[in-house]
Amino acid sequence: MDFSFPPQAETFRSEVQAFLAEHLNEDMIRATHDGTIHAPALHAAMADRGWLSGPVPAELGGGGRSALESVVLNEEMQLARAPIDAMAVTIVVAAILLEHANDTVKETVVPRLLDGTALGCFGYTEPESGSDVAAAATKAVRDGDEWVINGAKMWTTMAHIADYVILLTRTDPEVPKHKGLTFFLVPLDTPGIEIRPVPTMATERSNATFYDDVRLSDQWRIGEVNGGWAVMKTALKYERGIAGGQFPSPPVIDAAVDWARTHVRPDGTHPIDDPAVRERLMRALIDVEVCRGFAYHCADLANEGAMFGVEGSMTKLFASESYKRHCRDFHDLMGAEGLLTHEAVDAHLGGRIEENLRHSPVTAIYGGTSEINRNLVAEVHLGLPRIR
């Protein structure tokens, strides 16, 4: 089988990696041990590339890259380290609101968005629902022109640097909660929105974020009244598609080929001598090419024209799960080593690998948690019985 890129994709990836090279640096990579997950230079720098607005569908306004050119993108940033969270975040919102928000959102936010001069962030989940984001509770009350919003969000990470939330509200408690639904847009500067920080093990920062009686005019509303399900239908299909790839995470795979290599046991040996231990780094580095295998699949479904949804949900559940795995593995590997943070002066690599072990744990929960999308696979795909 042939699985070699054509050519127009493998140029832009010697482009993305010459970018990286002249951009990305370990400063950069540093800063993000306080938690925020975005360096606004390098963020910058893709705005000026274009490659903010690439991935975005041609015939909603974007540059309409190939999704193979978006998996490739996303692979590269992956590979170096680099902190994407708000390119991935802004690419998602931006074609939101152009297939769904109405012209003057169009005309004034998206192009904000994407020339890296504003960034988004999502207000999905709440404390009482988590993944069913279908029970938001958040309330949006019609006033005249306006619309008044009282409630709470949880997990609204990078609000605390964001210019707007794409929020979901319910509408109409009387109907079935898949149909009371609306979206909305929220200027994060709107009186009336507190954001709090919410510390991860991982360090990585999120937020709660409390909305009491905020008032927007009805220009700021995404879709129709009670039509939000829809609007969070392509929030899922633009999350898992033109976002780019999922992937187990190579450079921490590296970092733990890099320590069995140079490690030295009190015998003399190194742990890459062990056949055990040659066999579990083998079974990283294979399950990383399956999970390739699962991402360029949905990008060619994506070129053809496809609409893909449990093949997302495969490439997700893998790609987090066998990651959690193989931080698990190299931690044990590792020993007491394995403990050391990146503060430590002795930690193999900066504690690459103790940083990527706490920050495991959350990848099979945003983006769809790994029970549903085991949900999605087994009724979709095997045909099982529904259970919920």
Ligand SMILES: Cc1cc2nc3c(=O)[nH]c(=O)nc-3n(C[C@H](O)[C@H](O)[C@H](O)COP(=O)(O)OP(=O)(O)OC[C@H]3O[C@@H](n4cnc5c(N)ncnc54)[C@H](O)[C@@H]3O)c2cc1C
The other form holds:
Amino acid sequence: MDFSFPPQAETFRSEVQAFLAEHLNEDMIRATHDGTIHAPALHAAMADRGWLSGPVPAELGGGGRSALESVVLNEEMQLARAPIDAMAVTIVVAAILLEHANDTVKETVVPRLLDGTALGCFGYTEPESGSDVAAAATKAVRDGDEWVINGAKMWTTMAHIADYVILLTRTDPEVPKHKGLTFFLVPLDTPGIEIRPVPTMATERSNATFYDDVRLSDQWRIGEVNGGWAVMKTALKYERGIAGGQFPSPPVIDAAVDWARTHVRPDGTHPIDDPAVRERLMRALIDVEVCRGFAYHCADLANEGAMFGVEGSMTKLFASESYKRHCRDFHDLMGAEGLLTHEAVDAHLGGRIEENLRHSPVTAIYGGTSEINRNLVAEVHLGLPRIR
Amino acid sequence: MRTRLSDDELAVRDAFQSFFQNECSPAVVRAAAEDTGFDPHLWEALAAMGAPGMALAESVGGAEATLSDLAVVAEVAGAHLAPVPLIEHAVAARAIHRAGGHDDLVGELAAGTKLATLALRPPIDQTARLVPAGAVADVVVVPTVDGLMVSEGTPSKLRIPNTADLPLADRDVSNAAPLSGGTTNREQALDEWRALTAVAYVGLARQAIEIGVNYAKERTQFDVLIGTFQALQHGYADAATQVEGGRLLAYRAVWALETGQPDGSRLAGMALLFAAQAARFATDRSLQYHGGYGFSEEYDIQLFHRHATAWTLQLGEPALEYARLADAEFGARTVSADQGGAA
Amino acid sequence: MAEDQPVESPEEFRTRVAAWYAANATPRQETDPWAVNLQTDPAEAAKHFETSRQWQAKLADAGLMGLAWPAEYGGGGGPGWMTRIEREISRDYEEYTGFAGATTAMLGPALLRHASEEQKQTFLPALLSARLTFCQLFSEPGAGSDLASLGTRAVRDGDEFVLNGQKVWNSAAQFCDWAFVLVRTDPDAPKHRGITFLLLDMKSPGVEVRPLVQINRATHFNEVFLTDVRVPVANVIGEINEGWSVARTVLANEAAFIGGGPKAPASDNLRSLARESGADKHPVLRQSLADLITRERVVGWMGEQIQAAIRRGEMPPMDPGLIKLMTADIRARSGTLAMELRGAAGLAGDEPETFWAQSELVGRFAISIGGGTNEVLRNNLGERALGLPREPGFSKDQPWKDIPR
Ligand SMILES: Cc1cc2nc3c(=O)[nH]c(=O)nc-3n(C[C@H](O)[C@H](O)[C@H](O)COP(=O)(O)OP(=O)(O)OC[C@H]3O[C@@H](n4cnc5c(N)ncnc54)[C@H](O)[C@@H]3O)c2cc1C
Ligand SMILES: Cc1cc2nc3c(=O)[nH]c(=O)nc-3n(C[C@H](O)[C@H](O)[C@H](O)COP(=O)(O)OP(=O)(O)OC[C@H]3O[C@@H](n4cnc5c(N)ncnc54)[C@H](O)[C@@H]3O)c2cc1C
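Now that you have shown the form predicted on its own, what about the form predicted in complex with the ligand?
And the full complex, kicking off with our chain again.
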């Protein structure tokens, strides 16, 4: 095997590091405390560099960056704690549109997503369908040249600041569930849409969105009628592999090391001199190297044009489950001080570990739960029989 | 970036895969276990394939293969629990060769006519304790405070009874002569051992999962294949995820050592700890999911379980290995031992 | 005798039993704490079986077996605390009742509950005094976790059943006088409803026992082949075709017993190992050890509650399977920790500590597999204790003979 990066990717890494040094500041990182993981100025600066269409092939009108460069971008942004959710979602929405939308949408919407003036969001999950995303019930019925949409989506994160939602709907209830789905790109200012906030246990906020006789021209349809599952696959391809969060832990470990070096225990020692603390930190650092291996592996497969799926599942499963463990371990390490939130003036490093602790559980839920990923590894990687 | 084996590496893999499949069945492993834990015929056959010297220079009769090629063989050997000290031999021979001045000996090692091994811990009172392949090796490379030493002697062919029936024995190394290269050579040797053993663990663990998964696709309880139970599926999925993660880390460590990356040593230590843990988890799950058959001597999964525990312990307590990595990562501890621990 | 009118106070009882033990048993300190209850030599194993059986006979003679069992069947008829105190005292001594004691705890309650008066009179005193020892012939090659799918046939012929089939994993079957066996008597009924529970004399013609070797090289369990074995219908416990409920009583008591844990907690030995290697000063290992001791204590207390309820004839306050699961988990941890504490020395050598550590490492599978696997116990807990729905795909009502095999 060969784990060296091509010179171009190395150069790109330096570029990203320089970019973040210049554009990312503590205010932007703290801005996520309002619940929206988005920093408009950073987003705009990235758009300026053409990085929002990075992973989409140049033939499709994208930035044509290699998957290795995408993973580098993702890695550096996460290590620097840059808010990436809105950016990542927009990149995936743009990618879906470039692969599946008609020319009008490509010409009118995509440029606005890519120059940072418009944001997209995902509308897959519903109150009654999450893991079983293909069971979506939000109805789209044809009416002449228009579609009429009725239903409810849950967890439409970013909808309150986004301009478009990429919406999964049911267009044929008579056929098997994967075969009656159709995607639409819905402008969020269309009449009949209501957005209600859904607060979470972490700082982030999400939304419930409701669609009441929302009328849409057929030109907003993405992909074939009843061909929604093919679009979903594209979405998952970009989401799991390239835009996925493989590096949630390093900022937490950095904070723990800082704490361990500076905190003074009642006996006058620093935690960093305690072998038990050192071993825990080492275990976490080993997990990070494992995540790195997975991330580079996915990128390498994508670069070769291999359609990977299960490798993405393993990556996400390992990254999120180990991240949860790290947050718990290092929250413990801090004792009572670990309880302080970012609102407490003297919280260590702005309450970073505490904030991550509350955020970590969701990483094993959204974008495919750990259980679903285990099912996929069992069935696809190991060839174990399907349960149903 | 190539996180998959190259065509050349695949060719090496395939050749050794069929070799071990033919020459190293579980019956061979069990027969060796009844004896010294070493199979001389298997070793001769490997020598005929050029394996003992494959990663040595051509000038001394080697094949000039890369450390990565060697890793590919180590993975396959691990998957078959091969009762031959291929990793220790190769690492020891490379260390002697790097030290220079032992061309005749290295030639014999390349040909496999002499068997070398690496003691993983410094000797105490001239005795190296529980040396891997110590019961059968002609040449023992021993780590010391200053670097490496080499001791030649006649092996006892008596192993000390042990968990995995390995050919472990104590060796008198009072005749050991220093090898040049100092601590750099020593660290290189130990790191190569760590990284290659990590890869061997991956081979072992993958095989243990495969055996268990095949069983789960044959065994029926409650009128369905036990492989349909999510309890098994999720256990195996976690094991497979750890093992594949360990595999990428282990091969990255090998690559880093081979290409002289600054984090080679760090990755090698990490890979060993992680892969050993993954192998332990995988064999634990696979044995458990065999039910009563897993506990019987007859089924092969128990062989994998015992080996998974054994290989790293040859190096000592895992806690010390974490402590070693931590010292490199965070600097040495600044409190005295009586304040907080023996590590 | 009612619990509130003991003839003897707990203190008096304790003094009396302690004195008996002091006079008749070997204090544990004088024996080797690293001794492993595992015999790889069949002659040794037979000797060990016999020694424990004789110890149980001696206890029975002294009136210390079945302290809380009804007096009419050879028990002491005493209150439940007597058993607990006796158990506590016995922990400090080397001798123990071994396999015979285990079956007494498993089979005894089932006989008390399901056997006829005559059967109780015949078998309970023999069981308590270990005059007869019993092995369990439940599992079959095709019926382990799914025990109710068992296929050993019993066909009625007048006053007898004729048995044909194969059993497997039968602990101590090579030594036992009798067996309790599950057989299929009605293949047309759904699988749980055509099973009968029988007592079988192991010396009957047609019973063949073949030892199997375990992962730790002990020959503790066996295959048992039954060919035209004739068993009197009088040996049926409970009703014909209703053996499943008798089996469930046995299995619940088995789980509780296995969960009752070994006499000496593993942490005693782990502590010595840690002290010896200096690891008792190593914070990581200290934490692992403390964690293990905590778990041992918790499971000990849970076990006492369950045992007390069983002795009182009440429903246990929690599923006994919980104890067995936790015990399996503790054993897995202690095995790993033992090997880590020994380091390279745990791998090899003739020292008793090494042998102990190694047997601790694999011994846990006997618990996590034998007597109901961890996975099946968790399913049961999910369904019974938590009321979760069953996993899909179980054919409960199909006639046994129609289930594809
Ligand atoms: C903060 C947040 C932000 C989100 N953002 C978005 C967004 O922007 N857009 C969007 O569309 N969605 C979003 N989601 C939704 C997310 O993708 C779903 O929550 C997720 O897919 C799980 O679905 P569910 O919540 O309905 O849980 P369920 O599917 O009901 O699952 C409940 C539990 O059952 C388990 N389970 C389900 N099926 C199986 C099975 N076959 N085998 C074993 N276990 C199973 C699950 O693993 C889980 O533990 C967000 C969620 C959260 C919490
Ligand atoms: C040391 C030892 C002593 C024993 N002594 C005796 C004895 O004296 N008498 C006797 O009759 N038997 C005895 N047994 C047998 C024991 O009860 C069985 O081994 C046990 O019930 C498991 O059955 P199996 O071996 O057929 O495994 P299987 O039932 O084939 O199970 C294989 C794997 O599948 C899993 N599995 C099965 N069903 C499910 C499910 N529904 N959901 C999730 N997972 C599932 C199991 O947990 C296991 O991991 C002994 C076993 C051992 C190890």
